[in-house]
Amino acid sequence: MNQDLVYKVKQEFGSQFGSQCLLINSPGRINLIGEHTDYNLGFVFPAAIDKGIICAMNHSNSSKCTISALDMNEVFELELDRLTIGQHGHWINYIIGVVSEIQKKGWQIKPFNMVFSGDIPKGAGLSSSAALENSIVFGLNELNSLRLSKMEMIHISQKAEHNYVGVKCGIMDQYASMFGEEDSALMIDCASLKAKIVKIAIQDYDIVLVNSNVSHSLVDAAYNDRRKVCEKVANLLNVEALRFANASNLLKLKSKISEEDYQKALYIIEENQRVIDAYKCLDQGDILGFGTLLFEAHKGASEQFCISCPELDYLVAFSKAHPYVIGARMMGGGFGGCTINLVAKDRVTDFIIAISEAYHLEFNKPCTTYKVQLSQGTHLIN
């Protein structure tokens, strides 16, 4: 947790509103493996990280809510009985969405004030949106004694993104941000929403994220397009979702769909199995086998599901060429954002220098690197 960020948010809330506040830490997430499998009711393997949203909240003394986003230097006022969606893509829609979804359930919310800031790199695919949504629903639950379970909260966060942001996301991001545990990942079955907590013992390696600094501005439309393809193929296979399909069944359908759709569906089936295999590798301490699966996952995401970009492909190829990196892949919805890399601890500095120099030389722009630790999910700060 970024203590400087906690102090800044707390001080700003006191300065603006002159009162005590609830402080909430809501983390971003990484996904070790399993992209686009969540809305196909498959398996994913995410973890909360030590970068996130710090949110301060308390009741308002007026009939309006005042929300202050420190990083954007923006302040919005809301009236709870007259909520309207803001400009497309604006952060206020996440907050309006959460509030509206709570109200749809019939729960009463009192006017509140809120200040938030974060240290999740913008556009890195670390799910700052889920972290923000979870911080709001968690805080409002505490302030208004709603007694929502964590599972109820993440569904509210997900519906806010569906109905007020326009991204038909699965549940993984909100789940990992809310339920994460320190030094652990969550093997989530997205059909049952049951999870196994897996201690991640990779003592000789660090998780290093490399942000391509390519904005994935097209991801919303492309994400929804991929989802439609998956749903169409699942329907043709007469299964609820591609989680319940296999490669043999899909092959029988090949002549009835385009090659592009066939490859996208095959990727989901294969990626789902990779998540299961990754769990087995980590459970057995086979770190090298786990790393190999990361490289395979990137190849599928790039060549079959077509959600990579030249910059991400370059970063993964660079990592694969260096023996002290045992696994790497693009992470997130695609078309930009980060790669996740498993790098030998004693070579992390060398890796960061080398990949930064090579990337700048290749694309004439910088990449950004981060070491991350696996962290606790959304919680109150004492």
Contents of the next structure:
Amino acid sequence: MNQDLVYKVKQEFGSQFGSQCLLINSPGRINLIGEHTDYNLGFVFPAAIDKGIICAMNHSNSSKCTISALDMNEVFELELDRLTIGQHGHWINYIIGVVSEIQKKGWQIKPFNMVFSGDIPKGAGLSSSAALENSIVFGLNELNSLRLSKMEMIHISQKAEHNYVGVKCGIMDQYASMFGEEDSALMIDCASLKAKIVKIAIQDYDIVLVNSNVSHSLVDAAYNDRRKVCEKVANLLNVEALRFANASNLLKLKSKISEEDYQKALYIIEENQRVIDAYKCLDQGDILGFGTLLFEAHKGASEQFCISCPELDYLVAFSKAHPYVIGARMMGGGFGGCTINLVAKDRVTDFIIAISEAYHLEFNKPCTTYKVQLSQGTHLIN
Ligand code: GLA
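Can you return the structure of this protein in the form predicted in complex with alpha-D-galactopyranose rather than the form predicted alone?
Now the full complex is given, and it begins with the chain already shown.
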């Protein structure tokens, strides 16, 4: 946890609203493998990380809520019985969304004040939005003694994103951010919503993220389009979601759908299998096999599901050619953000220098690298 951030948020809340407050840490997430499989009710393999949102909250003593976003240097006032959606893409919509979804369920919340700040790079595909949503629902649940389960909370966060932000996301980000565990990833079955907690010890390798610094924030439509294609093909196959389809059923449909749609659906079926295989590899200590699956996942995401971009393809190709990287792929919704790389522990510095120089030379802009720790999900800080 970033103690400086906790200190800053606490101080700021104290100076605006008084020292009594709840402090919440709500992390971002990485995903080892399994992109776009979540809304197809398949498997995903994410983990919460040591970058996130720190949020301070308490009841307000007026009828208004005052919300202060330190990183944006913006303050908003809300009245709980007069909520209207803000400008498209604005952070306030995450807050309004969560509050409205709680209210829609008939739960009463009292006016509150809130200060938040985070260290998740925006647009990097590390789910700053899920972290923010979860911090609010978690804090409001505590403040108002709503007794919501974590599962109810993540559904509220997801609905806020669907209905107030406009992204028809799956459940992976909210789930990983809420339920994450230290040093572990979650092998989530998005049909049953059950997860296996898997200790991640990838022997002599480190997870290194490389941010292309291509912000993926303007691609909501492309994300929602992918989801529509998957649902259309699932419908034609007469299954609830592509998780329940297989390649031979899909092949029978090939002549009736476009080649693009066929490849997209095939990607989902194959990616789902890759997550299962990746879990087995880790279970058996086959780290090289796990790494190979990451490279394959990238190929599918780029060539079949078409969610990559030249920068991400370049970064993954660079990693593939690097002798000390055993696996790499684009991570998250796509069209920008980070790649995830498995790099030999004693070569991480060399790798970072080499990829940073090469990227700069190729695109005349910098990439950014991070090492992350797998961490506990949304929780109160004492
Ligand atoms: C975004 C969404 C998730 C998931 C990923 C792709 O992060 O919020 O639900 O679909 O993209 O795997």
